[in-house]
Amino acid sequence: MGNQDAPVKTGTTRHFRIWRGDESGGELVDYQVEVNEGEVVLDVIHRLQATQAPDLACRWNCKAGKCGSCSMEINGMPRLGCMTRMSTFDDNETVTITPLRTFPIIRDLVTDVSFNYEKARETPAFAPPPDLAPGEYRMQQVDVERSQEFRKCIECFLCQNTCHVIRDHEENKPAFSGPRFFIRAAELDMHPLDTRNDRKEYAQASQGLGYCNITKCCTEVCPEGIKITDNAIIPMKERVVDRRYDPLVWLGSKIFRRGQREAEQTARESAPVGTAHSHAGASHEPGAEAEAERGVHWGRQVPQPQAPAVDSRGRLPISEFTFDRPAAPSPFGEDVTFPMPPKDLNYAHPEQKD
């Protein structure tokens, strides 16, 4: 990259290499295009369409860095075409523009990003308190500061494109939602009025949170500067661990939730025989299993959720304190190697019935 303070001289001709093709194949084509002072890459693409390549396909809308439509890879870096200034490149540098690598090609610089909308439909929606009508929601600014950052997302899907879990492994896509939807899960989990209590469990069980190894590549390409890894993914991972594996949290859930055991037992007895367990951690929230099960289909019989084992006097036996595996069983089993084949991965689908 060149000196960011060096302006581009008006009328300068620059060398561009742009990928042309469709799902059947394509190649990089060389162009010599005029560049003027203050222009961005999207300006050059528009001039190229007007003068040399009228059939060049490129998706764009606002040209203000707020719609996320003009996502592309510029010199191998996922960027927005409308926010990448030509002054950032050296005068003799070839600018190579290619489509997003993670998603299927439609034509030229346009890719099929429907994967992201499918994952959006699978994500449980905001669940407001049932006793409040629209217009009655009241929150303090201090309560929404953490989650408010994630609302800046413009859904350019650059973070999805650069995430190597789905960029380099097509087989991971069915079971992995990606960083854009991890921040959505974190936003709702941190929302003061959201009443769902299984956001963390859903992120772990159905969104594939455990696959993320926090390389921070998603944060590096975010045009809105959202700290995806530090402020969303890592806190969600910590909360999952706290709920499922922290011995103090586990012990507290057994001691302080004993009064709910009758309601939970009734809910389990009323469930159909052979119903799959949602693995909603060790939360034991009333109805959490049934709610989580609507979006998670495990496809096989697994151990039933652990509830406090108490005697006739309602006291915990000593074995509950000395058990070597506190918290819910792993949904993957005790002996499994990774990466798992796609057919063994569990994921939700909006049309899932059974």
Contents of the next structure:
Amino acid sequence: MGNQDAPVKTGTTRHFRIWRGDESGGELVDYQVEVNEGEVVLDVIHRLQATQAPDLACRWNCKAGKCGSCSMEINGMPRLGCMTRMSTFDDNETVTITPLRTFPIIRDLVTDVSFNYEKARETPAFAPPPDLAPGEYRMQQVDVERSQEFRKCIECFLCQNTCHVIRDHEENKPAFSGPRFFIRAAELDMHPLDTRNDRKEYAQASQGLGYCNITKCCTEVCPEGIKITDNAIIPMKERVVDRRYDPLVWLGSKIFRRGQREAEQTARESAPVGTAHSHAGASHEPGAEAEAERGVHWGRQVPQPQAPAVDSRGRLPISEFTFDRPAAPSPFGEDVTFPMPPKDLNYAHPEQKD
Amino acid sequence: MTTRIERHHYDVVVIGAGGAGLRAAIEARLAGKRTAIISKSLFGKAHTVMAEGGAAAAMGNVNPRDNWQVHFRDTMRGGKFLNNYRMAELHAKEAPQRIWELETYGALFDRTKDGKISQRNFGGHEYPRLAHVGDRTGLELIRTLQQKIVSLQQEDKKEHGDYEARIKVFAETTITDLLLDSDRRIAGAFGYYRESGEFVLFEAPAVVLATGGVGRSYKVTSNSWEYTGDGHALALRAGATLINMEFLQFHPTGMVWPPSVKGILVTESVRGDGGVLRNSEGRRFMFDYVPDVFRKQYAETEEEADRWYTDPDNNRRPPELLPRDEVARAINAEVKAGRGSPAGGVYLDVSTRLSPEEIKRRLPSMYHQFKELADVDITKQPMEVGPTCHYVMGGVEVDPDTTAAVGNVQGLFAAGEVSGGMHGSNRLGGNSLSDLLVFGKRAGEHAAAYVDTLGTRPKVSTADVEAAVEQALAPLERKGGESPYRLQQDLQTVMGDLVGIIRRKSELEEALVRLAELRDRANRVSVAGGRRYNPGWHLALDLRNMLIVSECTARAALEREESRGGHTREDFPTMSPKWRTVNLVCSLDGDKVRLEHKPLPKMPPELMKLFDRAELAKYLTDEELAEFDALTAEAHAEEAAK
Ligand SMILES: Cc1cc2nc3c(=O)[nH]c(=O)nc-3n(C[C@H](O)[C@H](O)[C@H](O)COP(=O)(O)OP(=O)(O)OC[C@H]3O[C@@H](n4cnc5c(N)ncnc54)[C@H](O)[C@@H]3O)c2cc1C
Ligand code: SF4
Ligand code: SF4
Ligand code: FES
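Compare with the form predicted alone: the form predicted in complex with the partner chain:
Every component of the complex follows; first up is the chain already shown.
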């Protein structure tokens, strides 16, 4: 995207196209606006508000990439407005700004992100060890670091916006929490003192982890550089699958299988509290194990991974603007439909029945 | 009334979803009260996310000699003895408990080798004291509290089938007025949803203000748009009083270039790790600005200063490490003398002092910040920095134990940056985050207790609601008036130029005249567009608050004829023991700001004894010292008698 080093000349006039409108519809509006050296996209939006468009709606807070308020799509790329320098565009490049696509429009660049807060509320909270008083917590730095990576999240929801499972797929929203909340589950799973031991199973069964087919688009857009897929999603999926190789669990879950359903249900709701919390082995919690085991497709050939189509920069095309027809192109090619039929998946689909 | 108004009923309404507000809400909910949390921005985005350094608490994890007495002493010294001693005492005593509590909510602080919470050194703290998570402590704090609230909501859901049965977050909602009954008791709060522009009325007998600071009235600030002094103004209009409003903290090193990042902080550790300050002539000017009281601790030559970094025991510290207010004043003076950088700052250079590898290892986030935001490689180029408005020490005058607002109002509580007194004339780094937790908890607890004492609930009067609606709609209904953005710019210029770091009588007088003009113009502001998410309209409503709070600052600054902490008068350059005994209290009389002197509460002997006489002599009046001497003599006599 343009020459990184090209300085923007002081006081040049640049062409911006900004989506204006509300839930009833809208359009891209053209603006000619002054841009000075060293400015970011959010500065230009502020200048527009102060000069030409006083009612242009846009969220922001910190202007330093710390609060995650100013998420928008800039030339089709999900970005933070305050962290996108104007010098990253070519001198005469038109800059097109649109609101996040995955969430309902409120007005202009402001969208209704309440989906994310609802999902946050559904994710079971930290379960503190009952026997430790405040001040008695002891943890090693190496152990907290894994969770700390996920706690860097500034909740900009760019990953949520990008994930194809819900981008343009309203119907998947009820069942799918999205990458932001997969890392929340992973964070708690890796928390040295969390006493719930079914975080992975919960992610699989109730957060829709199964819908994720590891495209890594979420990791690519994360402004905090959190390795969402490699460090959270994949380890969680692997652990769910791992159960298969633990003969004890395998046997145990077979035995408990029948008549287990109601027990599972209550187990999940009443926040089971275990004592030892191991990351290495199985949780040995029958309800959770059965849940996990049910979610694995036995004896199926792992299909060839579907390679997404990439653009000239070798990136996944997320842009609707560079595209020759309305609506988002699928990053997996036009011939693959989502959600994929469960039989094509190499992992468990939450709705899959035995 | 034709306008639709949504009504809600709560026991406690908390205005502000930063550290103080969330902690207060948790406490009120734990006390069984139906609680609303109101925030101008989305949940979890309040200004607290920006705090970097850490939260101060004398846990003694790194140095076991640390305890609350030492922390108390540091806080009083930092505030130049103008602090409310009782607040500083409570803060020092309760901060560790509040930090440990966060761990039970799921917080993950950085650890020491033996698995405890790690603590770091910071300016003004005698021992390593700041609990931290890298340089994103504020984010950890707010996320932890946010998640605790979610967990309480999950409990409520289990019990009542509804997440919002007892605690509800109203995000992107701005409160514009507090409503009182005829006995001057809080009856409710009125505001609007930013998204829809619809009005909303919260009927509640107790309100906790946790709205943060006022920095948006300044041109160069590290603060976000939220910081328009709403809580300060709401309190004033409800009959409460503000204290210490003349004290603003200017952080010496904010970025000044490029314009987009103007004001954003460059952490103090850049100087601690060898960064030096130079003017446009290349001179290391800080040597010219060492005040007499510090002369003995600071190096006189560049050679000695440089040796300190490797051998701190046998050399004195470089003058770049003087307290924040001294460095800020020095930079300001250089720029005013025409020796500033093109963007109006000075140069902060580490590139010629440390190897690129060393810089990247020691200052990763600063390297990243300049690279990402400014396209400046700090391993090759100096940074351009200048003072930036950072924190307001002043705020709502409160009862230290209950946080209840003082003045002609009941049922109003305040905690966090919006409250005053705790930090005196200057806040120590790290003392804010702990302040939020300590007094946030107290506010929630006492607001809940206050509700329990009420026989009947105060009633909102319809006329007041109508007046609030009218006030809110006025800028939209006026046509052809001035743009609020213009007015805000002019206000920032007045405050930045005339009520900035260095203040003079003539300039402050001029500022008051200009502020009166601005208030007049504010009555004629008009905005285009409708009520749905209209930032112009929002700003027009915020301006009213910014103007009144700015006036308090200017008036108090004119009145206080001395220099202390965050208040520097060029015409009264020294600290005066007489002024130390005085708080300047602002209240509202109609729409006029009234200023009164009020004696500072007197520190009891057992706290006084924590200081040695030589130190007290710098701050106290002769009478106070005589009293102190009498006390020590008495103690000696008692000892001898044993
Ligand atoms: C860059 C930076 C770094 C800092 N670093 C540190 C540090 O390392 N250590 C430290 O101790 N302190 C630090 N501070 C200071 C500290 O972060 C703040 O003082 C503190 O976070 C204030 O918290 P609060 O809870 O009082 O308010 P805030 O977190 O600012 O929250 C205010 C809340 O009130 C809401 N609000 C305001 N007005 C209204 C209204 N009219 N209606 C409804 N809601 C309203 C806002 O939306 C927001 O939710 C730093 C500050 C800055 C700017
Ligand atoms: S890897 Fe792809 S499918 Fe999975 S959460 Fe991330 S964006 Fe969504
Ligand atoms: S994980 Fe990254 S992209 Fe997703 S919300 Fe958090 S910071 Fe944003
Ligand atoms: S404004 Fe906070 S992340 Fe951009």
